[in-house]
Amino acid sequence: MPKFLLTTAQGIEDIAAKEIERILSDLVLKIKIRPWGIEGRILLETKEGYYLDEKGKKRPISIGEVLTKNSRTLHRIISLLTVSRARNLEEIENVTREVDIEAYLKEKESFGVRAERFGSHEFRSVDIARVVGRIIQEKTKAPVNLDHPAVIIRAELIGDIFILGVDITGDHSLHRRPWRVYDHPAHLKASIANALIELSKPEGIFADPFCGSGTIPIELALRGYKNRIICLEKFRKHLTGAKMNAIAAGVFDKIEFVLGDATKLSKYVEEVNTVVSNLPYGLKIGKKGMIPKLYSEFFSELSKVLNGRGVFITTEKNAIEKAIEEHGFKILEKRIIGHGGLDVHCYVIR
């Protein structure tokens, strides 16, 4: 049966599954999260699966092509080969001999090894990559192409854990947005936004009031929601960038743009039902000072207008949960996840 490792953000594993078993139904026969304690990875058993051709011929589902065409909270699809212990280059070395790599390679087509290290080692990851290469090359006997390969295989190390797959995915992971043409400083993955709101179970009228380049409501509209969305924005820079986002991801006319200020919520909607944002944090402003103050006159004017779920990320926790403690709001869960290379708090509120 067909065994896949599917990467995706560290604390968002369990929202990303429970997607992946939306998109797969019944063809889904086995699915584990952080297998082998990896943060940030699933681990996917699937049934073989067909459909009917316009001439009626049964023809094979492809489980990849369909989990990267569907999945928003994706970053990686890895057609798993094989997962074994390795301590050292000899080891890896052993393992990928065993590999029936053949079934995956054919002869004149040309493969680059991307390799990963995580944890402490006497080698580096390109060293990896040259015995992986080696190896297959003399199984295979296919080109090597290291910058546009026709097949990728991946090699993880992950402390003694050797991952070896064919990287469906590409180069690029799926995070990375098409129609992403103006970057904030600081944006959201599109694969977190989604965790947000998936989290905020949206309902009614739904705005991000910190909205940056918009990748909360542009992804939140690509998804089909037919209420009010409310992107508001206090730096105009920023909304003329998250304007030509929504045009290049071809939904401009299902967001509702605002120039203003978060901490004067009440003078731009008079009622909201569901508010996600990415908050505005020490690195993200520059003046880490400000931000208790900031918290505070925001949660202020969001408890006048909130009437539901709220869902906000920060690396400021001192700061959010006095902030959501003075104003009456009560957590209804929280979750530390992995953004850009920080460990960023999410929180549920109502």
Ligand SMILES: C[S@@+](CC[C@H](N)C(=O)[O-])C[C@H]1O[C@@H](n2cnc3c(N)ncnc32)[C@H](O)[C@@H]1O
Second form
Amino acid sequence: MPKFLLTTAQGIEDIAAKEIERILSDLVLKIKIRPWGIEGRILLETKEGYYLDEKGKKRPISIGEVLTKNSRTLHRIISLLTVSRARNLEEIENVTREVDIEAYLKEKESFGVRAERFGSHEFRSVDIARVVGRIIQEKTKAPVNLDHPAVIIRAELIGDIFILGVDITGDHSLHRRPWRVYDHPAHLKASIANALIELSKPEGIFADPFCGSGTIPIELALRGYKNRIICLEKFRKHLTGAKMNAIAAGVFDKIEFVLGDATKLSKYVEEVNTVVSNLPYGLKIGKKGMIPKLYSEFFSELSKVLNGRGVFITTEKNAIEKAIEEHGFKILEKRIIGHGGLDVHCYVIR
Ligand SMILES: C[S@@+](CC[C@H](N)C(=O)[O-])C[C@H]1O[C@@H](n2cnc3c(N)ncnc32)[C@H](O)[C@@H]1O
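Could I see the form predicted together with the ligand next, after the form predicted on its own?
Up next: the whole complex, starting with the chain shown before.
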């Protein structure tokens, strides 16, 4: 049965797993989030699926292709070759020798090994990549190309669990969307934007009052959202960037772009039903002292217009909790999400 190791952002594995179940439906045999305690990973086992082509011939469904096309929360899809125990480089070498890698590498096709290690070992991940690469080359005679390989082999050692697979996604993670032509310095990963959208259960008028380069509104529009979507941003440069991104994504006409101040939100909208936003962090805007006042003024405005759910992420835990409480909102859910090496706090409020 086909098995996959999937990667996503830490803290949204459950949301990604639900999305996979929705996409693959009864093809899913087993799904496990954070296997071996590793965050940001999902282990998936599926049934073989088939479809009938135009001539009525039975063809196998490529689970990797289906997930690549339809998932909005996954980063990487790795087709598993083996999951075995290995405590040292010699055992890694033995396991690699046993794998039927020839089935995945065509003659003269170049390959590269990308290795990662979790836990304490007396060797580095480059040593794993070197050993695995040598054995694959001995077995297949395929040329190594570390910069632009035709096939990427992923090797992960988690404690003494050794995982070897073919990375279907390639070197560019799926969260790097092709529509991003304007690169905001603090942009949100599209995978996390989608997880926040899921948590918000969007309905009615939707707004991101600190929309930056537009990641959240653009991803919502790409999901086919039928109601109004408002993208509010204080700085013209970023709002122009958001418009450029929306044009590249083909959803410019689905979003209302407003140049304005989120602490005066009620000036621009009378009522909103769903608000999702990645609030400015002190770290990123360089004026950490201003954050409590900014959050307090924003949540005060929000209390005038929000009739529904809000989902927010920030590193500024104390400031947001104080502002939420001060302005009469109720926290429905809290979680921590890994973003760009930081732990960001996520709140679902009403
Ligand atoms: C963390 S960034 C949002 C990034 C966005 N999610 C993206 O993916 O591009 C926060 C944004 O809030 C904007 N901002 C800061 N103060 C604001 C205010 N008072 N009103 C509206 N926008 C503001 C900043 O210019 C910045 O673009």
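These numbers come from a predicted model, not from an experiment. Positions refer to the first chain, counted from 1. Think of the rigid core as the biggest set of C-alphas that the two forms share within 1.5 Å after superposition.
With the core held fixed between the two forms, M244 has its Cα displaced by under 2 Å. With the core held fixed between the two forms, R87 has its Cα displaced by at least 2 Å. Once the cores line up, the CA of F162 ends up 2 angstroms or more apart between the two forms.
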